[in-house]
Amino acid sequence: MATKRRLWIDTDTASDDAVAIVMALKHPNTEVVGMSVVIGNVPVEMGVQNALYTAELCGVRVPVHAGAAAPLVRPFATAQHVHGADGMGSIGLPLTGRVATSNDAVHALIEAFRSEPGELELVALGPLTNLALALRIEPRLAQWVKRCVVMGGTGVLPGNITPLSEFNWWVDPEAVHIVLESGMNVEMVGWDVSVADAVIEDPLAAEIRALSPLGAFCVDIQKVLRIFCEESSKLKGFDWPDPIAMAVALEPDIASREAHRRVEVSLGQGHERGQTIVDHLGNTKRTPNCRVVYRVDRERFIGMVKAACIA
């Protein structure tokens, strides 16, 4: 029997993060050992409620720790206009009253990886503030993390928050810089992968919704996102950047096109704040520091989502 993949999830839990969490919690060969919540899509306290509710719905108890409530140095605004006021589509879910395991996600993350160096994998679904703070406290964390799959940036497309930048990396580019320069084994699954391989059009959404109550949850919480994607991203349906990144984390060989590249982030202002810089041609002569995923097997991804909804 294969050894279970053991994950720590760092998340700014909103509607697509929740689906990614469902995929991890329901995957037969995966154990989620803990979750840390970071500012991003929603305020941290809201992200904690959303993560705990999702785990509860899956029938799984997992420690959830509240983390950074602001980027390292930048002002920013949440993405509640994208995911709903509660981050979960504003469909009336009971998202109050749950209590975080701790309010010290950064040290919880450090201790988890310190206790099992080289054994745990990290999946970062939101801004990288928690991870950057942890690295500043304990630089050895970079070597303790077996692999770190990051949903953020873009390999080839322009941005979704500015003409140049993807939201997660725009929120806290200084944190991204710290992580990319740390020596950690980073894998980037950018927003471009989601647009290419994880757009869920209405007929497929209806199919997933009909699978089970969990399938209905995964689709219904996209209510506000569905409208945003049609009006702003010009997509026919909604896209799932966090679930497609989770698919790569859970089954690394699902990537159908990838390359090892030097990846950096712009620390500038204006449109270029948080822009992803991928050295496709090796012009910088710097050593590659990131597995860049460009495409994923879409049919296999959809199969993973469906399997999670009926597990």
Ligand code: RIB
Contents of the next structure:
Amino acid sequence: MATKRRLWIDTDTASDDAVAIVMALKHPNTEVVGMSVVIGNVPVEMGVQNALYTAELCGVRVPVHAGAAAPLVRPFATAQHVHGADGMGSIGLPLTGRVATSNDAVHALIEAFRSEPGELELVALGPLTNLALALRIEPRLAQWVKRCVVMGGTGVLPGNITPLSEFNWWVDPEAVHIVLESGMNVEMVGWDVSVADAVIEDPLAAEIRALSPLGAFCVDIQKVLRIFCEESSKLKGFDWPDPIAMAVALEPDIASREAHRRVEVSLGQGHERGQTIVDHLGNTKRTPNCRVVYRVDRERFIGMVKAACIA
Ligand code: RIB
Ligand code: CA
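Next, give the form predicted in complex with ligand RIB, keeping in mind that what was shown is the form predicted alone.
In what comes next, the whole complex appears, and the chain from above leads the way.
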């Protein structure tokens, strides 16, 4: 068997992050060496509980470190109206009482990559605050990370938190700028990919739910997201941005359309706060800094989700 892919996951653990974590923990050729939690969907301490609960449900012991409790400079709001007050669909799961490995995710992340330079891959499923703080402390981190798959931004419009911006990049645009300018090997899986290839309609959700107790967990925690998607994103189901980004992290050749592009982020206010700026035509003449994934093989993605639920 090929050598295992070894991942560090940075997450603002809510209902779609949790499914991405299940996919990684249950993937046959992957080892999750640690997780760092960041503010985003829910307050960071809630994200820690959700990550610990999800790992416990998968029967996997993995270090979970609490990280940034606020963006670098911006005022912001969580997305509990999207995922539920507890981030996990408010279905009454026992999401309290677990203990984080540490409250210093930034240094834990730095030390993990320092100890194995070029060996570990990073998957970022939330705002990039932890990553930016780590890069400010230790700029060499950009070289130590083998590849960094980011769920965030949007390769093509619209955004989901404003007409121009995706939530993770809207929360902390300064952090995104630091990461994009760091020289790190970044791969962007934007919200446009989720809407195009990761919408789970009700019949498919029922299929996944029926697979196993883990399948039921993955679907049931989307209860609030399902309502939000119907009312706000006008989707006949819910979309899974973090799971499809994790699919690209776990099996990079699942991407069916991609390009190496110069990507920047707007540091403006209002609608353009956190807007993704993709130089599709190369007319900035600036060096491309990101593998932009535009489409993914949907059937293979659904197969990966189902395989994780029965692993
Ligand atoms: O815009 C979607 C992203 O924002 C996902 O990562 C979701 O979990 C939220 O963090
Ligand atoms: Ca997320």
